[in-house]
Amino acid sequence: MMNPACRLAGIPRGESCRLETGPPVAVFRTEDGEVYAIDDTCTHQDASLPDGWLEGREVEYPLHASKFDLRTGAVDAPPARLPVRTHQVLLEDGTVYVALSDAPPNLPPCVAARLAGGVA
């Protein structure tokens, strides 16, 4: 199911949004214009990828410099073993539609535990 997730103009080319789904979802627009939806949490360690750096169709983790390919959720770069769960978006009339994904994330254990109610 496409859910809206927010006003394409509302994101600079280069920049990001967060939807607070569970687990949070970023939602990417690089300086080409194109659209993806990853999941926030980087899969190595508790951080947010949107604080990390945008170039081409990766974002660099801001903790440790892993890198994720933005159309697949690949590990480009260690030490993050883990692809980042990704997710369909589709634009219609100027927003930005997400379908999130029925595949399990690959969270960090501490995030995995807060999410399910346990002590992170």
Contents of the next structure:
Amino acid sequence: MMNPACRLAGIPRGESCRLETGPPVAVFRTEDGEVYAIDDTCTHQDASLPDGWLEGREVEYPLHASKFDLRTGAVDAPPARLPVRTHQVLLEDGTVYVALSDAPPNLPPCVAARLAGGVA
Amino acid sequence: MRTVAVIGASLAGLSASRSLREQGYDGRLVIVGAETHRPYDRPPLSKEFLTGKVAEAELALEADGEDLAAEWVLGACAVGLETGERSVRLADGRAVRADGVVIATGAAARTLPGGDGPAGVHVLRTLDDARGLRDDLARGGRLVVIGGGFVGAEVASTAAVMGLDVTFVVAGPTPLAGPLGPDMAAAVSVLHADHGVRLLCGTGVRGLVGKGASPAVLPSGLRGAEATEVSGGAAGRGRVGAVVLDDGRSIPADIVVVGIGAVACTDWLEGSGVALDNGVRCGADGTTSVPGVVAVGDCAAWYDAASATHRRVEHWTGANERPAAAVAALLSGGTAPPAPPRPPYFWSDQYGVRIQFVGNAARADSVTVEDGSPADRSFLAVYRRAGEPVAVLGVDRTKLFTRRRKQLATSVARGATA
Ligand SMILES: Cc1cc2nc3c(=O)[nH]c(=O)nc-3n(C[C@H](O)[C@H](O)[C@H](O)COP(=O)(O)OP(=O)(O)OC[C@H]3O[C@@H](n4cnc5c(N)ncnc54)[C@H](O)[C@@H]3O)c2cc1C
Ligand code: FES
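Could I see the form predicted in complex with its partner chain next, after the form predicted on its own?
Let us now look at the entire complex, which starts with that chain.
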């Protein structure tokens, strides 16, 4: 299902916005204007990827420097070891739509435990 | 180059090995490590590992199925380097001949002089240290942490959150005064009192006392962060009972953590011709005084153009990032022009607060809080020298900090703050 996420004009290039889905999703707009959606939380520890450092099509996680490829979710270096889940994005009439993936998310253990406990 | 030996099988050694393969080296790769474990991550050892939130399997630094096509020689300590024929001698008598050598032997925790001390006294550097401390902390009781660095501050925080009764003894004016500068260190150190940790600053430690019968003070000779020569120190293996401070006060303790810094593991290089000076003395790209030998991570003092000194930076990110440059220098015979490394960065987690720092506080002539406020335990501070930013501190200000870090890295790359 395609969920309307936000207006494209609402995300400047090099910035991102966060969707309060469960688990939350981050929508990135690169400096080149491409839009990608990935899970918001780093697979290593509990922190938000949009706080990170966007360079080309990669976002570097703000605390420990693992980098994720926005297209594939692949991680380049430790300490994160698992890819981050990616979601399909559709642009129409200046609105960003996101189709949430039904693959299991790779949440860090502390966040997974919290969600399982029902305290999202 | 047909054989490269990487000595030290932890973060910097693994990162160098990865860089070798990424940069196209397809020869023989031998990785030698003194510990018997595959490379694991140390930062959780003073944090979530102690509480049990992170298990041993999660500490692994290698990705599942990762294969560097390397020969791993673990549980083996390098004891010498013959630079002429480039061969590394191991403690068991074996030798590894190599065309290129990467020194990645890191650092070891400084211990109290005079032996191991009584049971219940810990240092924290390795997984084995952390296992012992974790088991002791699980029993609860009174913990005294000695030393005002990151490891001490994090252990104090972790144990306080676990419900132990914690006293934190620091020789200097405040914990972290060195890396953060005194003003910002003071602003961060209020976190300890917020969480009920007794912070005792400006006092050295005279020694440790055993529990019950043994009233004698076992001299530790520890003044400030400086451990000096000590007589005796026959601690026996009774359990620790108290820490005696310089001013004579005695602080009851069931567990003691000694966090008085780390010493570069370079003993094995004495007499090899590799220049040493508080770590392996390196150029701005990890090259040493000996061709074909580079050094990376906590054991290496790289030349830092901004401060015109050799600096040993003991942080995770440098140990992870810089080996790529050292490997480029090794493979090109030192002809590849070194890219300026990003300014040193570290993070620390204390009491659920994220502390992040980039740059060099020692170079600053001023520091200003530019966002938030220390009273709220959430702020961003910028350190300047002659008006130019040279360092940034973020306390629970991740997004803003990331921006400032990026700006600082960009201006350093342009040479603007050199
Ligand atoms: C408890 C703890 C918490 C930390 N937390 C943080 C943090 O929050 N943020 C941060 O930025 N940094 C942190 N650090 C620092 C970070 O972990 C280090 O900077 C990093 O581990 C350095 O990696 P390294 O590979 O250079 O050295 P090390 O990790 O010290 O590894 C060196 C390896 O070489 C081996 N070795 C030594 N001598 C020999 C020899 N002669 N022959 C063979 N092998 C040898 C050692 O056994 C060791 O396995 C922390 C460190 C510790 C100990
Ligand atoms: S939390 Fe993402 S790399 Fe550590």
